[in-house]
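Okay, so here's just one chain, in structure tokens, the form predicted alone.
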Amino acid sequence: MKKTILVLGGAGYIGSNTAYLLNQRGYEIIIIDKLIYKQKFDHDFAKLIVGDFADTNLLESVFEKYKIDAVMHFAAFIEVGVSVTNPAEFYDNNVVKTIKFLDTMIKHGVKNFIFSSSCAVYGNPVKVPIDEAHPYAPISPYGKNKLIVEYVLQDYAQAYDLKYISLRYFNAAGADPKNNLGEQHIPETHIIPLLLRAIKNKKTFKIFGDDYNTPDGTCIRDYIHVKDLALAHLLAFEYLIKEKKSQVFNLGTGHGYSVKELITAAEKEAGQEANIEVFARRAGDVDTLIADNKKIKSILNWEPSYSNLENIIHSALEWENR
């Protein structure tokens, strides 16, 4: 029988992407979104419910209805500067929320959950690149709420039985326009859209700080395309379903780049120059964010094959121009 994956926020960016590839291999993929980002989902690789992942009646009936073996959790509210001028919508959708829904899930005999995370739990890193040793100091609400819930797992693990993977990403970027996945946020917060969309429409750009304690003074983050997060949730399924162990990984490549070397790669794929205007950084925002990988490599046997930053931008042009 086809294993079956409840997959929530599988109507999002990188939540539709993996369910994708999910079913790509051979599994049932339901999923439960809310759309809040007004996204058009109009796949048939997945069963699509609309509605709350909290919502106890819609669970009930969900997992009475279908035999679950595991659980992919993309429904977080992302922003880390909303988190932090609105900090109790966060706590209460990304930790108060996926409480309610693990208790649910676990009364009904399911035991296996992948979360995701991000390295926004590492906070102003004490080293680069990071490692999963390395000490949790979250400096936004939203990093603290991924942090809480992963002390969560951890303690149900114990107590209930629960196998988890806790997947700590990087920056995800790139879209999948052949098969029609990309980004589809309304509003849109994230910096490469905004920025090919910015040079499209020729609109200003803006740079939130350029006073950074990096070599152009713009922050540094670790970007990996959409496909390779995808492929890493696959990985960690499998694992889960095979090896019955928790474990908790950096998803990353390994490589950063400055918001202005994004900005040449961009300015190079579309072949215009993009209008630049620099504003005061954003609370929450660390200098350089760079994942070390080895782990994850390791013992999932996961490489990046779409993150070079080519590939990223080229990608996520043919979204924008499709």
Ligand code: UDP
Second form
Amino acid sequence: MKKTILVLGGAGYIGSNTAYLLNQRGYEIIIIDKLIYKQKFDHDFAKLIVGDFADTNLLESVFEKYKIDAVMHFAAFIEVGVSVTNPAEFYDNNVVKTIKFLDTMIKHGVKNFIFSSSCAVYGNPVKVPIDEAHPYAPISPYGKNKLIVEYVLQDYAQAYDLKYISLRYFNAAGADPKNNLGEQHIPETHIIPLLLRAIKNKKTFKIFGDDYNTPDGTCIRDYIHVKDLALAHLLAFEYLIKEKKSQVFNLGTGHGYSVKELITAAEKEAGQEANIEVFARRAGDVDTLIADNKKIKSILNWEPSYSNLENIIHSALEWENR
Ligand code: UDP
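Now show me the form predicted together with the named molecule; what you just gave was the form predicted alone.
Full assembly next; the chain just shown is listed first.
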């Protein structure tokens, strides 16, 4: 019998790329997604149920109708700045609804859960690269949301025999234009789409601060291609089924690029210069975020194969020009 995976937020950027890969590898996929950012979902690799992932009536019917082997949860609000100005919305969606979902899931005997966490749980790094033992000190409501859910998962694992894997993403990037899968945030706040659009439309690209404590003064991030992220979810699922053990992993490449390095790579790929202007630092940004990914490499045998900068920018540009 094919195993069935329920993907919350599977119409979104990382969720859809993951659902696609899981289906390619022979798994049955059911997506619950509210389609808040999209009118429609033009893919046939999953069964889409349009709705809220904390709608208990909807969940009861899904868990009664299908035998779900695991749940992957991508349905979160992600904009750090909005989490500061509207924490209520973030705590409601990312924490309260997630707990409500877990309760219904466990009630129906589903015990495998893969959670999209974030390196935001670490806050300002005291040591780079960041390993999983790095102290937790989230500085935004968003980061706190992720950490709170991780604590809930720990306690539920103890009490209710839940098995979970928490993947602490670094900076998701890139696209899979051939399969019509890519980034589509409204509003877009992420550097790569904004930079590519600025070059294409001959608009100014804003660098948020060039006085950071890094070699060229701009922030360094660990950009990981969404297809490498998707692979980690597949491996996490297979590990849970086989090893039946909870784990927490950092999910990044272990290499960092500065904003200025991204600009150079994007200009090269687009064949055009960017108009850049340096603005003030963005609240909450830290100098450098780079993953120590030894743990996921050794336990899940995960290796990134799409995450070199050229490939990330190339695929993102193709997606922007679709
Ligand atoms: N950034 C920038 N200009 C932009 C958007 C982002 O200089 O228009 C910088 C931002 O300050 C950060 C990096 O690019 O240092 C990555 O930001 P993004 O929002 O893509 O991801 P984050 O690391 O905040 O999750």
